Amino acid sequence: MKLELFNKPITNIEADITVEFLTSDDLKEHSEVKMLNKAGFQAEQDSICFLHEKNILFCGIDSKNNDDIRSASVSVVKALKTSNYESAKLNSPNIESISGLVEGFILGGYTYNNYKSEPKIAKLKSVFVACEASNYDEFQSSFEDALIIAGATCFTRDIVNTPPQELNPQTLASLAQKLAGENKLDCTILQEEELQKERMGAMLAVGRASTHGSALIHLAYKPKNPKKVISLVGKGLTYDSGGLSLKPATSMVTMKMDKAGACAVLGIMKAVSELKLDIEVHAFIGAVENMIGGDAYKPDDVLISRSKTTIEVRNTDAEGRLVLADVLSYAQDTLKADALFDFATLTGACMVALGQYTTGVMGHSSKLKHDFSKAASNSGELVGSLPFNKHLKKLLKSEIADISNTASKPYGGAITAGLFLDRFIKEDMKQKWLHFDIAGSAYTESPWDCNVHGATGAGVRLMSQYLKNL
């Protein structure tokens, strides 16, 4: 479905039906209020309304906020792929939600059908959006960007999509080098050997029962003069079947979405290129598989990380902060950045403290977090903070080695996972650091807002918004 902005009257465009928007004081003043009200449609928000004889589609909203008019457009865009339109047009909202309609249509109608044998294809070819504004080309500008961060996105859930058969950590790579390939970035690949050199001990153990190899993933955005240098880590577990600490099978289903915090990392590379931000942007991500196996990493195992900090093996299943020690180790020695950020679906445990909805925010800076709380309410995405405290880092103690891979009491599981990897940031980078816990935001078997079943490509959206921000 292709998305079109004119600058010109929706009488001018030629399309199969016309959408509209309607509060229900809109409602009240309409001409067409007599049919509608016969139909029962009272413009409550999300709501519709066909007037097949006259080729209008009524959608019911709230306000013509961003939240707003990304949620109707994403019941507007459901009700016309179930129909036999494949034109519509629509009047632009203010510029603050155009975001929103975009966001509602492309991430509201996206699907992900590859493996299906004869899959349904709508009708619905093409969307005219109608803009007379003295400022048509700032509307044009931040269209055009929205269409930039929403296709991003919609890259991303594609990745996280993918079947395990057919994306591994070597898969990974290649596709990595591919986007840098189109979006002219620089991409560097650490094979096994090289992790080898760089003792990269966690993250090698992790993926030592799986027949595919490890590989870390560099990739590079470098705009001339920019005003920041932005370094992302993401993990990429390809699968995770829990290791010897072995998943419950219902558990280990959707574990293709253990990747989204390294495919979350590419989709945010390939909105900044394309946005043509001023900041530099790198991406390092730990790609491996989590198998069993006679060579598998074993509860009870101490491994050596790559800074050298010595980790006892609890449970196998707790393998995302093995690999990401070591990828945010090399992300800190190789380049001195600005800020650092990583992305994991680390945690059950952040469900449970903030809903499947939200992603979990941790660090030390207030400072960061309210900068990302800012960016998230103008994104759509959602977050939450979750507090640091000096009692739940003592639950990582370990008897044996220098920290454990796991708390010894089962509460505030989010928050002592953030607090391991904080064991791996250096002093100088606390205060610029902050982990974003994806596990219950990345990936839903059932459809809300603009997220359809799947992966909902998780934190490009928030991090594209951050970026322009800066």
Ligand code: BES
Second form
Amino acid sequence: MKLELFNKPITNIEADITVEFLTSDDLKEHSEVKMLNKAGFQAEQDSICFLHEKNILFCGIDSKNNDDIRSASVSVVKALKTSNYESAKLNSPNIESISGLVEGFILGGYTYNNYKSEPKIAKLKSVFVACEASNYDEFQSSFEDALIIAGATCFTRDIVNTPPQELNPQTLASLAQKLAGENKLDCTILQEEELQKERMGAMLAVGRASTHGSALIHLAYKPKNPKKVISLVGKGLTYDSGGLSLKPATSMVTMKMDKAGACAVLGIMKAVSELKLDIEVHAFIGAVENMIGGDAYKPDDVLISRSKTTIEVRNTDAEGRLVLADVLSYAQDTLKADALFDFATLTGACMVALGQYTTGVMGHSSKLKHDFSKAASNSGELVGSLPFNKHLKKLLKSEIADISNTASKPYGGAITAGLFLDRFIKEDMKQKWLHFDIAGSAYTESPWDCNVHGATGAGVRLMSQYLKNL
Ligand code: BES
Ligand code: ZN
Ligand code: ZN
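Follow the form predicted alone with the form predicted together with this ligand, if you could.
Below: every chain and molecule of the assembly, starting with the one above.
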């Protein structure tokens, strides 16, 4: 489906059906109010009413704000996709809600069909948005940015949704190379031999039982005269079986999504390069598969990480932090960045703390956390801050190594995981680093907001918005 913006009155656009968003106040004044009353339409947020004989589709909204327009656009695109209309037109909302409209249509209309023998093909091909505002150029630029960001979010969703027999650390590396080729990014892949040379004992241990070699992917977007340099790190567990601390059968299902941090970072690289931001952005991805086997790493192993910190393994299912420890260390030594952000489906505990919809944000800088809650409110993503404290930090003490990969008490698991990562952040980066736990927000088995079954692309809209604000 294509979404297009036109600088002309809606009456000059040809389409099969017209879409109108109505508040309950708009409804009272509307010329079709009698008909709509008959149909029982009360303009409740997201409620839908077709007047087929007039070729109009109404959708109720509480207000014209970005969140309400996004949510209503999802209802509209879902209704249109199951109808026989091939094209639709509507008036553009105000400029603050244009991104919500684009996200609603593109992200709400998304489906992952690659493995359906007979995918349901929607008849809907085009949605035309009419805009006659005097500041049309501004509308157009917001509209085009929103299209880029929504497209990058769908790109991330596609990779996360790809099943693990197709998407392993090596194919993820190939995909990153392909993106680099298409978007003119620098790309370096470190294979296991090079990871050995880098002494990445933590990351290599996690991937040892897999038949697919682990890889560290480094992508870079380097515009001329960048205003800032940003490092992004992504957890790319293409499958997390739990390893020898094997996950129960029902918890293992959906663990293809344990690469969502890596995929978000790839989507962000796609977005920043297409938005042509004047910020240098680097992506560092640890692509690994956590499996069982004769040479699997074990609870009781002590790993020597790249930064020489020794780690007692008490649970092989707390593998993401081991991979990130080495990738964070590599990223900090490879590049002097103004900020360092990592994205990871790190803990089930984050979902317990914040619910399924909210990304957990951790770090030492109140300013950075504040900037992200601002970016989030414009991006349509939800974030919540989880506070570090010295008492939780003590729970990571090990009797035989420098640190344990699990905490000695069961509460505050998202924070203790964040504090584990903190151990691998250098002193001069402490105030420049944030950790994003997307365990809940990256994947869903029931639709919410503009998210449909499967990957949500969490992190892409949030980070793109933050980088645009810089
Ligand atoms: N990938 C999981 C976290 C996860 C769980 C993501 C559910 C999405 C949904 C991670 O590697 C993991 O298994 N973490 C353990 C840590 C524990 C062993 C300390 C967890 O959350 O149970
Ligand atoms: Zn795990
Ligand atoms: Zn994991």
